[in-house]
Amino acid sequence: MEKITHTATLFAEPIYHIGSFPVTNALFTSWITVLILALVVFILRRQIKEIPKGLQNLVEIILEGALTLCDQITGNRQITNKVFPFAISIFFYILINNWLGIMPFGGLGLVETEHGKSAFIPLIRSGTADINTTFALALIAVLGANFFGIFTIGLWKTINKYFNFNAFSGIFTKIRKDPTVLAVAPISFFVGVLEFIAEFAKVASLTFRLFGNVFAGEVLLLSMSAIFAYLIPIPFLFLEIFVGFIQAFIFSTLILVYFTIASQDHGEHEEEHKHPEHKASLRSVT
């Protein structure tokens, strides 16, 4: 009898092709979550009532919860309504890939044949488990973010963050009353820069922490089930199961953060930092 092989891989096994394009196991398990999603919504749209109950009743309560959380991280509801809907959608497409790419679908895959050796192909691998998902889901949340700063604070503020030019230009009004700004603008101009760097180096955090967290929990739980078929890698299971949402969190949370940073102006703290009898004459007054 011929033995079929299954090993975990890096990079998603494709399954199908569509012309040219391969469609990957882990694209497979993206599309479905998007269509449990879709679902949902659908079913929840149609059983909207003024006096909730069942369903609708948890997930109000699940909402409301939520939404409290957010305010306590922006600190504002008015950011929590406009930035809330993006991360409780990644919230739960992450989830659910998550909880997918762990659940034991037994025999559905392919078996492949190539240079006389047969290799199992599984249907359903995590999208989240695929770095090129990953790379995506973070690359939308920093550039998300930067958007929402522009829209919100402005396009100037938002470049003068990472590139101070507003450093530079005061050096000649400030240089009579305090020569040190022609050290601290430099230095200002630099830290800009740095948080320009920054940026990139969110993109790399966010890609490699949930895709190595996903990717190494399939293998851990692959490796329990290769050697102890029974019971005992149930434990594994519901380790991970609490592994997928508590990424899938962080993941969200660190999303309300970029938005909320992006949304501050520097200038108007500092100004409050420099002049605080001005902005307190100013509270009284009004």
Given for the second form:
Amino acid sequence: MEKITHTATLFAEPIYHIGSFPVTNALFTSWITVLILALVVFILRRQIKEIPKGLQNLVEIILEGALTLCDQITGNRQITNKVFPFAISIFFYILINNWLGIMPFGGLGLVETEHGKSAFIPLIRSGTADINTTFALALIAVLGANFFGIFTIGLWKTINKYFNFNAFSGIFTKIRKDPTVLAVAPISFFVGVLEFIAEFAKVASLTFRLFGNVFAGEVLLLSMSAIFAYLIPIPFLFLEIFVGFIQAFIFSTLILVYFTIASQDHGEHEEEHKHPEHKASLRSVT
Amino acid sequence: MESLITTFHIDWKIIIAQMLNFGVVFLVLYLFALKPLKKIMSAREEKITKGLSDAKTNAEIIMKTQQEYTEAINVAKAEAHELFKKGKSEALAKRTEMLAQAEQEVALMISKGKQSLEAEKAKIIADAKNDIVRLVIMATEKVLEDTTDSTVKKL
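Switch over from the form predicted on its own to the form predicted together with the partner chain, please.
Full assembly next; the chain just shown is listed first.
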């Protein structure tokens, strides 16, 4: 009897090719996610009434809670209103992707034979267990935050966050009043450059945090199922359901924080002294 | 970087596909769920806020009306009390006046009655006197007549 192996790979495996475009199992799962969300939205859209009932009630409760939470993070309803649709979309996209990966579709897949060895390729793999997905989402988040910053505080202020030309121009205007500006200006400029580098770090951290957690969860479940197929994996399944939710929550919360930070310019530092508790909470979340 | 790309099979085509996937999710959620829901929720919130403010205004109006009502009732009560007091005192005065008048009238009537009684008495006495005189005369005449007749006969 032919032995079929199944190992958890770091990358998503292609299950089909459209020309040169590889359709991986993670991408397939993401399409299912899109379909599920579209279906739910379609059902919800047909039910929307002034007096909520059933699904609309549930969605409204979730939205109200999420909006309150967003308000606590952004500290401003206007920013919440602008960022909320983006953050909640990312949340649901990641959540459904995470949960689809732990659904019991274990036997659903293809057997691929290569060099005389057969390997099982599952059809369903968490979209977020593929680094391409998490990287795409992280890129959207960080670029989105910067574009949001440009639209909110302007292009020049956004550029000045990273390349603090204002600090240098301040040397000529402030040197008489405050000679320490000679030392502070280069430091401010350097801090700006660090912030620019931090934007890449943000992409990397968002990408690898989500990918690492979800992939580790899948490996954990696979290992537990390999040790003992019954009962033992159940608590881990619940753990992964929780982890899937938490990871989606963390990702969307971080996006909210990035967007909020992007919508504030350096000139608002004085404001920080007026509302230190809100800024402190932002920093602790970051 | 190269090893990272080969280890994780990073493929820009899949990255773009995933971006598109998210774009579709975002558009669908935003246009067909979040936007209409937000609109309905805002309208409902507005309605509730308006209802609450209306209720507050109504409560204020009711309170004001109640105060006015209580004030009006108190004023009316005070006026009624005053009127009652005034009426009572007026009635008492009237009663006293009427009693005095009645007493006077009674006294007048009594005195008039007395006077008329005395006049009647005097008249009766006078009439009686007249009658007596007349009777005496008549008796005298009779006696005289009888006496005269017998004398004549004897004669």
